[in-house]
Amino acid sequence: MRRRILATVTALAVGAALAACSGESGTPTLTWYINPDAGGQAAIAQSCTEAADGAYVIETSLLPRDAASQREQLARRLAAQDGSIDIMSLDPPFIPELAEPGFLAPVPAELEALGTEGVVQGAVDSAMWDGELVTIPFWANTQLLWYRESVAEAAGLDMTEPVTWDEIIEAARSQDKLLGVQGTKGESLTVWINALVASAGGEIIANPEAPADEVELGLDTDAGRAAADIIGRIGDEGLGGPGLPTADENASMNLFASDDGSFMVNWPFVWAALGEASPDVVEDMGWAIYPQVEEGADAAPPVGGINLGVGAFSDDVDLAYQAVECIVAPENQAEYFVTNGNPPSSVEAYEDPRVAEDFPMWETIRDSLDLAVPRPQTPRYNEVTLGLQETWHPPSAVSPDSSPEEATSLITAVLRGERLL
């Protein structure tokens, strides 16, 4: 770690003073707003920056930690035609919000493919907007399901085949252990609801294109019912213990690392976090495709991750998408999996060898994010989100019978400007 941290601070120090030297020679500044991380965007900044030979110097600049920050900060400046914007590290359900009013340059057709062939479909879908591509997909995130290979056993279930949620509810139940699952009230149940909701073969907003007025949800349907089912046992039986109304992504990890854990849904930076922390679990630890609602249909696990953004008021939009053609290289995208812990898009980046070295689940990894489901791709994802986690939330307190028809209700009448959140 130390090693990576020296080598972050001294590729900032080159940058700067690449950026010092760039400016008084007058080669062009391209500025890359990032999310933070542990230091990966700026090594690519910095290597993109000396294979650009002088047409080009990246800086880059960092968002807020929460992603809802960062939209927040990105959205009002692009309300003002800020020019200073070039690239922009976006969270996929975001991007139909920034592209709906023109804040995002076009991808130019010579890059369309780099968007869409040979990258992993859950990235693709996330990059879209309106049937267009809008973005350049750079890292893609998915869930997967964790298990104690000793608890699965115990309970006798074949890991090698799709398993669904009654299952890994009542193996939980039969060994009396806690499911690892993100019932806070943030953004990661929304990831929850959707991906329960994608799996059982629904969608939360039917038309999501459509005019607010217009928007029509698709939770109180049988799709809708069978994702309330679901959180509703789990919070009502007590199977994702005590804190599941706080748990977040390292609350449900650090549950599945105690002497209680059983399965778990969720990202793999968890790989690497309970090597370092708890490596005994880590022998005892296996790894599988997301649940499945109903036994048969594939699920839909989440998608998360960054995609490449060019601002449309950007002085420089063609060098720009020359930076971003750099970034998104395979060879990047491998070395910031195997540094940064963050899985790629592109199919290729998957082949180097590094890969299989530090992550052995890279395959499931990446064919999950060829089933993945991004969440509703809408410009009004913020009202859809917020409604959800008022509704939807504590688990405990979910229904089939009445949680997806609240929630139909309230997000309809905020979108509607009848209701405030």
The other form holds:
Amino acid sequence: MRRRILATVTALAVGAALAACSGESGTPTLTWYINPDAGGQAAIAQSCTEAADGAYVIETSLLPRDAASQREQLARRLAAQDGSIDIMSLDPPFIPELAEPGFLAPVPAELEALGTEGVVQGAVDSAMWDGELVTIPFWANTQLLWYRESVAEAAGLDMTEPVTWDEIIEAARSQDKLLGVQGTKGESLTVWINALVASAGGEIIANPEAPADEVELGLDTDAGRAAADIIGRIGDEGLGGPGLPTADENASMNLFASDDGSFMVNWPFVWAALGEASPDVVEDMGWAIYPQVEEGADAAPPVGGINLGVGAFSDDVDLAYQAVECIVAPENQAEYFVTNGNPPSSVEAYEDPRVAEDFPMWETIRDSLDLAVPRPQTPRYNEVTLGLQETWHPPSAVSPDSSPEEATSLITAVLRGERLL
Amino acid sequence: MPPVGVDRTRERSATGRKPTTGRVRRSDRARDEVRLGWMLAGPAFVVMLAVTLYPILQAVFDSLFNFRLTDPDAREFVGAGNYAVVLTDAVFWDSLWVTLLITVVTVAIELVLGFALAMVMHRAITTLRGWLRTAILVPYGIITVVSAFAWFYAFDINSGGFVNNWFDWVPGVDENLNWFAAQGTSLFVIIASEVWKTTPFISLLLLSGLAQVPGDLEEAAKVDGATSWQVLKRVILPNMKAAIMVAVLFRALDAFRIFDNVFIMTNGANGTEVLSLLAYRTSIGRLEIGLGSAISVLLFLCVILISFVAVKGFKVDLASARGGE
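Could the form predicted together with the partner chain be shown next, to go alongside the form predicted on its own?
Okay, now the whole complex, with that chain kicking things off.
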């Protein structure tokens, strides 16, 4: 009797397993690892699944909230050759680290134009590694200079012309107001440092493609010192408010919305967020290209966003790239912008009438993305950013005389494996 | 070696005399019991080996290599090289001192507070006892990450923390005080949250120790005219030595491995990095498996050292506590 029961249970188990297998062997399922958003990527996955007409099904899987944790999870799983990773939403600075060891499937030649033509320059730069396109830009983010029109007017600033950091510092000082900048010990601090160094005509790493022990830093230069001078002055004079050492993008936005708000450098998400939370502030809100470090020299605004990579260990690399082609279609990018607030990397997407209606600053965003300079593209980016955060924090302690030199010495030693971080 | 201890006791009781030197002869029943003991404990023993000893040995092995997870081809044997880098770096020593500071301060405060709470629970009238214990244990029941966020948002100036408004009458506290912008104030909040969270644990352990102090000894001391302080010092505390040691040891080890509070509140900024956070950031954040393993192994050795010092320092015979020889 017992044997018969056992045999029945075994037969049922085997049958169920076979049924499951046969279900899977029908339409291939592609797993897209997405960063958290307002549901836009899941909606695109759904529409691309429908458009594929049975060729594939895209399922989304959610990554952690912050970019560093997303990188950690993907890097660990790719190092273990996880075949379940078909498509990935990747934060641009961490792309070379995954491309260098061959964790990303090569972009097919016929899709290269998709990642380079009709795409804003900042996003193209962030999708490359070692002279090759390794990911396809999906959406591109950039920081603008947001300002309270009343404060700018009272300070006598003409915001139709480019402004410098010196000018907005002086304006905030003269009006007894605070500046919205990100001084917390995190990635946003590196974003600020990189934008300042690049705007001053410099670069954090002079030879990003060199082996780790031969990397040369460009911080201990006039550009690095100019960047340190601006951060140090804002920190030392208390122009970022008492919350500056722990201020991230949300904290900057809240400061800007308070009675002390004046100018703020921040991503476009603030437009929708303040529109809901503080409509009266939005009425007094203007926008412009990121401030210049030197008068007359173009600013190099920060660039962010998400690129799509295909896992090298995926069983369906070809299908995954077909899905990527669908996901980054300009109409999907425009839809994603108006529903989730994330700016397109495709120039064509900005021509969608809904974009101009919902985001009156769309031209400024597009122009900013063309001026934008990515953070250093290197497989050891993590060491570079942590080293910068270690030596340029808190902002009040940043000095042009010592901070660039300390950062250079620490990052160089860490890259050579001689020091801890 | 508990099975052997049981065996010898049984043999003595069966024969009525101490076993002679040489190999101990076992009765059939004793042998069966030993076998049963191994059959019952064996699987758990194997699982313990798999989940604790194996990772430790793997970490020791990994620590001998220069190995980055995203650069597997460059893996090379460096012997004690990683240990040399770690032990000669100020970052490691700073983390160690901060960890020790947090450990010593929290354990000292918690021991005093926990003992006071244990006395209150011990002496509370029967009707109140259940409510009191529940109330005291609430903080310990909260997940550490949750309590860390609660404390963080209470003090964080950027998200409207209420502490500055409530306590602006305290000298040095005003609406512009950013607690997480300096080492001293950051450590204060971290230590305060740690004390709030785990004092109930230590008080529970001490309460069990208090319950074991014979009441007749206390009564005898009082009859002999001892003051309350003398009763505490000469009767209660000496009889609670094993419980105090267990409380201090467990909490010290717990505090030495502190992670969540620091991770949530400062993420190691302003000189608040602790050893476990350094190990995490190196292994998981930087994906430097070799270097991170070396830090983890050193952390493990520190934990063993603390256990050794605590057991030796309190001079408690743990074997007697379980009724052995």
